[in-house]
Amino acid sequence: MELESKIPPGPVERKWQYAKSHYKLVNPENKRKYDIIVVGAGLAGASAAASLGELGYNVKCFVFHDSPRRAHSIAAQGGINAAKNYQNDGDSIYRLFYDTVKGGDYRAREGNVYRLAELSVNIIDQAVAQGVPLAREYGGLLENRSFGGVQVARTFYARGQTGQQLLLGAFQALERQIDRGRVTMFPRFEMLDLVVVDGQARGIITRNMVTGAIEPHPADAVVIGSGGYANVFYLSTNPRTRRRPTGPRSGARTGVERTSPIPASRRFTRPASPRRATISRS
């Protein structure tokens, strides 16, 4: 099998500036004549599912969660970063591709990264038009720190609620569009599997987690933004199944039950509460 990541040819700051030019465009009246599928509803699905909506296209929104704001988007704490350069301190769009990257362990697609560093400019105006309380400063203007171990200060934040307010502002902009009638949401799906026609996605299919019934949902496009898989990860915010335990001391095969390494002489042991022994239930 071959993956094919379908970045534009042509070096890394022109690639995105190449594909915008020669992408194919939807007249304004045609978007309406379009039905597109997001998968998720977290910052990224929810963000893109307003976005389409606010376009012009039909757009069905499928999450796992009973509501949208049960997105796991609010372990987010320290802030979003963007190369606006507020601090006059030689920021760029470069080195804020260049910092990801490297933070990366150098193993992300450059060309994507490079869109990203592009696009962080605009999210955060985004995010101020839908809302979202970033941190100013006494004056008014946004505040920026440093933050991960760069050498600028370009990190937008919300005190430790950065991931929450961010999330609570993409929701905001996804219920106007479901207000207006363009995005319809599907709370508590599953999905289980992409249907691909030619080598494009044309649809889903999902599970309905009240009824359990598998159904089929046909689209013009797809866009997934469900997160990852980030049980992959040894440190993650993100639950993870509590593993029984397994060794020699465990008990877990032989059913003998666990022992303290703590000798019994040096055992602490809690005394009886003298007023606990006065009470009676008589």
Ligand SMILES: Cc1cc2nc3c(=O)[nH]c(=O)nc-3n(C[C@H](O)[C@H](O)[C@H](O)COP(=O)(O)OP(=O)(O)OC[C@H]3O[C@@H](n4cnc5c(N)ncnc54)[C@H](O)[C@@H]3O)c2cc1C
Given for the second form:
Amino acid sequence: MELESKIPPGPVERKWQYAKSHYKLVNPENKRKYDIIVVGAGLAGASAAASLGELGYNVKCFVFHDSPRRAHSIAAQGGINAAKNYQNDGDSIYRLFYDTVKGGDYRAREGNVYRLAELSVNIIDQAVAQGVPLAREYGGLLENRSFGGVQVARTFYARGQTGQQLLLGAFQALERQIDRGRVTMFPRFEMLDLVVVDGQARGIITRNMVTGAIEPHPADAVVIGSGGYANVFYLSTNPRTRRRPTGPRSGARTGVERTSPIPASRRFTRPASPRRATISRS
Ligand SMILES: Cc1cc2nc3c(=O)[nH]c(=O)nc-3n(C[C@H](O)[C@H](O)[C@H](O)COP(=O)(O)OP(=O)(O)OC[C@H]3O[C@@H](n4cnc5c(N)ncnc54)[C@H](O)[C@@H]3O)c2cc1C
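The structure above corresponds to the form predicted on its own; please give the structure of the form predicted in complex with the named molecule next.
Every chain and every other molecule in the complex is listed next, the one we just looked at coming first.
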């Protein structure tokens, strides 16, 4: 199997700028003719669904959680790094790019990391516009701290709750589009497979986690914002909303049998919640 990440050609600092300037555009009047599926409503999925809805596309957003606010993004604490150089300590987009590639043990895709560093500047403005209460200095300017062992102070944060506050901002933007009818939510739907037609993603197969029904959902494009692959790790802060069997665990996503290194007597198993049985989609 070939993994083709389709990073645009050219020098690293111009790859995405070039691609953005040369992509085919969709006329504003035609956007409502396209159905887009977004899988996930964490920071990635909720922002994508809200932005696509705002642009005028018909968006369907699928999450296996009972609410977008259950997404794991709520766990993020430290803050967001952005190369705004507010502290005038020599920061730049290139330095953030370099630090991020280094922090990723030189394994990240450099073209995409450069894009992340470029967009970091806009993300802060977007979060502030959404009302995210990022920390401020006494005079009212946005506060920065130095985080992650870097030589500059470029981290924007909201106490120890950055992810929670960002998710509230993204969730409100998503709620607005749901209210406008641009985004339809499908909570408690788990994506099982991607439908690919002639090399293009054309829909997904889901399991309704309340009824168990397996259903196809066609679309013109699919955006996957389903978070990291944390469930491959035995010990993870990522919650699964389904009850897992005790004893040797089967990796539901990987198909790989996993055996717990912790004796059964010391393992925490979540008691069955009476509330869960009553949750409906309405
Ligand atoms: C403790 C902790 C601290 C962190 N601190 C920071 C920090 O300080 N700064 C920072 O930048 N990053 C931090 N991170 C990382 C950051 O939180 C994550 O990278 C980011 O929140 C991931 O967002 P996401 O939207 O991609 O995924 P998630 O928030 O995990 O959302 C995934 C979504 O996909 C849905 N989903 C998943 N699979 C399926 C499926 N099969 N079918 C349907 N829906 C599905 C889920 O329901 C959920 O809505 C931290 C992470 C942790 C765990």
